[in-house]
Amino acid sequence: MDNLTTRQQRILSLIIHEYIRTAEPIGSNRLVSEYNLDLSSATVRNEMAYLTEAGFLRQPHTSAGRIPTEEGYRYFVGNLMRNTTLSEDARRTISHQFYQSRNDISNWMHLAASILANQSKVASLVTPPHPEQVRFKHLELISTHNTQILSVLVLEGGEIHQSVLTMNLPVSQEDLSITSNRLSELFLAKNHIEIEKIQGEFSELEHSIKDWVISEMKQTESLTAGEVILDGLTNVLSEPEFVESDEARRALKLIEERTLLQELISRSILKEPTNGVQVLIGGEGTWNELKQMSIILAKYGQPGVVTGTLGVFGPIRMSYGHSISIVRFLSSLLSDFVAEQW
């Protein structure tokens, strides 16, 4: 499939560029006239027929032109797309916006999501920086009702977990305060593996709280996505694919609910992406709900210490070159800010 001639590569690239621009099937006559090709329409038709047979193009209707397949887009992104960079003016403007917000991490996230959506003309996602190794900071236990306890776990970096636990017997607030102070001292700055190894006599209450703390820390460490900030959904809803397809709109609804998105980020960003950016086209055979969408992701932060994820998503027919360049630039910019903070 990769052994395309230079002419076939050029025709495939032009069809993809034209389809991204117009969202309409591309015929041979239109391609010849639009790009002043020094080829006859018959020659272009023959090459388009070969590209269709090879799985890079498809014909939605018998009398229609061709449109790219998922494999066509993958070949384009992997082999034909030129490296693009943001203009110096755009880079300077974006850097200045972040410099003004350098002391407010939460504002970075929303600003990054807004810039990604505006620059790419599709939708964006950003997760806050997340410690790659979760460590304990503080524990608070509060008596709420009869045998119920509100447990509040604070992790290094400020992440907070709360849960209502039910004990076998009522526990006084005084005993809860003594327990939380003792466990906080024992667990301070430790990861879940180190906490599990702590030996000593623990009461039934302390055992229950210890197990809960370990469970929360394990879960937090496994969730590389965490909170997901979205922007630019209206950009995607206005695209023809989402106006005309109920299936595409359902996919967008799933993304808005964030659960699918968190799973996708957690599973895919663990793979080492090429040049710092990973492109997922059509769900990559894993997420069938996203077969009409593409997602571009990148990590940012300090590997091994604290990292987050950012990216854009929209119809498969998106401007990959420009979208990848803005994702890569913001990933680098946020990594610098994270390095300063941590």
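Switch over from the form predicted alone to the form predicted in complex with another copy of the chain, please.
All you get below is the one chain by itself.
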């Protein structure tokens, strides 16, 4: 079943290539003339018949050309795809853009999403870098009004949480400084369980702050990927499948709503992907709603310390080689970035 001859592989590749380009069913004559094959259309027809039998191609109707099945794409990605790399030029441009906005996290996440979308011509997603083990680094308390405190919690890895807390009684900035110093020292490098266990006297103020710190840390730890930044939806949207089919549009809507995406990220990121990039084609039988879409995901960051996810998604008829190389490049770029900063 899976042992195709070189010629069959070649033909499958060409069909996929041409179909990605044109979104039209590919016939034998057309293939031969388009690519100047040293074969007659009849021979190609025979091979096509075999590939159809084997489940890699299908016909929308008798007497139409062939289009790849999910299985066909999968075989292609798994066995036939040649590994494209980005041009040195493109890579330099991208790196440069990053180094310009290196400081602000939210900034470069959006930048990453935008680059992914523009380069791949499909839609992109990026989740924030997320600490895998959440440990306390520093606490800062700043009085704003009478009873209001702006609390800033810095975690190991540099993630920052801020909240405005309201106390029962007014507190002076001096008290706040003392409190934050004391707690910072006590909590240093501990995770939330260890903080919970700390024995000792706590004032009412300290107690409130401690509770807040613990709840923030817990929340951070539980949440796999809170926010998901999307970009380039309109790229996908002007593809013929999405213009024509209501179903495809519904799939896109589902993705925009994030819930499916989050499930998908957390599930698929578990099985460690082949060479860093994971390709989900047509929902992989599990997600029926995504029959017409493919998703390419990669982790970035430092395994075990901080990691995030990024990727692209678009019609199942997408340019895998190109998309994968972009995702891979950006994932390694961001990883370097994160490593440099943390």
